[in-house]
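One chain comes next, on its own, written out as structure tokens in the form predicted alone.
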Amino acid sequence: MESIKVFAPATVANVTCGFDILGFAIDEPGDEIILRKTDSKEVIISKITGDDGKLPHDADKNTCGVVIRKFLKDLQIDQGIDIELHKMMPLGSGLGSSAASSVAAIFAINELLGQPKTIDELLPYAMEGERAASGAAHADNVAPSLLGGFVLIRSYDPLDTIKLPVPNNLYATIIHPQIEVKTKDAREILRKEIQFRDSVKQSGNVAGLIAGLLLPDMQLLSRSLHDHIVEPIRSILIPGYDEVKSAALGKGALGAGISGSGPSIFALSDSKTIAENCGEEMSKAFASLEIESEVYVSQVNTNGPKIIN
């Protein structure tokens, strides 16, 4: 194989009560990457589209280049690689944009070289891509993008991730408003300490959410999709958040919350029809505030990245 084209999906991290420990993948949007072997023995980024010129072409600074260079170095393979990255999702959307690029890169190079490592062994490389992008090697976006489905990050030291079962009739509605919420700002406004009673309630909801997926029990899942710690603070950064969330719940969503650090908002539903209706109402809510938005509806993506012929 001399070249390969791969798609890696966007993700929803936190999932209300699961701050930094839960995430799930969706069918769209996502990123595409094309890798080509070269004789130069260098890793270069020849083309990036869809980023409005914001991403670095320097392979030492770009998530894709960082991931691939580390992979080749660890395998002691002296192979030149040309990278073409096509961003098919907005930057800073709260949908794991850098994670999708990192996952596409590591999955593609592993396939291109004949799968020298297992999927689970690729996760630390994808996390290094996140470190290059944000300064922290977090996994709540890269893990579901790479592994597919719902993923629980139980521990970072040692790294311990668990892929959870997903009910067949679980659908996600994602709305991305044309506003910007900087991850740095969303982190800085968080409380440094929380009340013990809030921790207990949050733990109960995390346990209930996981149990709802395992059983499966949609009503238990719905009762558990509540965030007592992060959402009340971060939601103030998203104009119209309460109205948009209420619009989704009013159309029958099981629950809704902030995707990652925002500004995207997600809702989970137990049918495609409800998910589509939620999207329409959520879009109307933003439109009433003169905020343009994009809506994506899909089942939870249980497959992760894929090769495109």
Ligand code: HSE
Contents of the next structure:
Amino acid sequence: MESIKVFAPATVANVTCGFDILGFAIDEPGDEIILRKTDSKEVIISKITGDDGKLPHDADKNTCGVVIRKFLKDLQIDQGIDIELHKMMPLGSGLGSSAASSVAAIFAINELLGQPKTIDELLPYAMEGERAASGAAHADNVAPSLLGGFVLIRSYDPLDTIKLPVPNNLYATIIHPQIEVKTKDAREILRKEIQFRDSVKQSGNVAGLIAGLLLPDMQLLSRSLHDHIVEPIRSILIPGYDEVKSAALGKGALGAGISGSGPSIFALSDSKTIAENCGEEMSKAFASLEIESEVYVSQVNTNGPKIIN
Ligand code: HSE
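Given the form predicted alone, state the structure of the form predicted together with the named molecule.
So here's everything in the complex, that chain up top.
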């Protein structure tokens, strides 16, 4: 194989109570990457579209370049690679934009070179892409984008990820307002310590959310979709947050919260119709504040990245 084109999906991280430990993949949007073998021994980025010129073309600074270079170095392969990246989702959106690029890159290079590593072995590479993008190698976007589905990161050291079952009738609504929030900034404003009682409440909800998926029990899922630690701080960065969340709950969503580090807001529902109605109402709430937005309705994407012909 001389070249490959890969799509990797966007993701919703945290899922309210699961800061840095829960995330799920959605069908769209996502990023596309094209890798071509070259005769030189260099990894270069020849083209990036859809980023308004914001992403670095220097392969040492770009998430795609970082993960591919590390992969080739570890495997002691001096293959030249030309990278073409097509960003098909906004940066700083809370949809796991850098994660989709990192995952597309690591999945594509592994396929291009004949799968020298297993999918699970690719995860730490994608996490290095996150470190390059936000300063923190969190896995709650890259793990679901790479493995597909709804993923729990039980532990970071050692890395231990678990793919959770997803009820067939679970639908996500994601609304992206035209505002940019950098994950790095949204992490810096968080408190370094939390109250013991908040930790107890949050643990109860994480456990309830996972039990809700496993049983499955939608009402338990609904009772568990609360965040007592991060939402009160980060929601300040999102104009109209309370109104948009209330709009989703008013239309029958099981719960709603900040998608990743925001500004996107997600809701979960137990039918497609409710999920679509939530999207309309959430969009109206942003519009009443003169904020334009895009809505995505999707089931949990259990496939992860895919090769495009
Ligand atoms: N868990 C990460 C955070 C996700 O909330 O900072 C970023 O998309």
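Between two forms, the rigid core is the largest collection of C-alphas that superpose within 1.5 Å. Positions refer to the first chain, counted from 1. These figures come from a predicted structure and were not determined experimentally.
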property	result
Shift in Å of the C-alpha at Lys192 between the two forms after core superposition	2.7
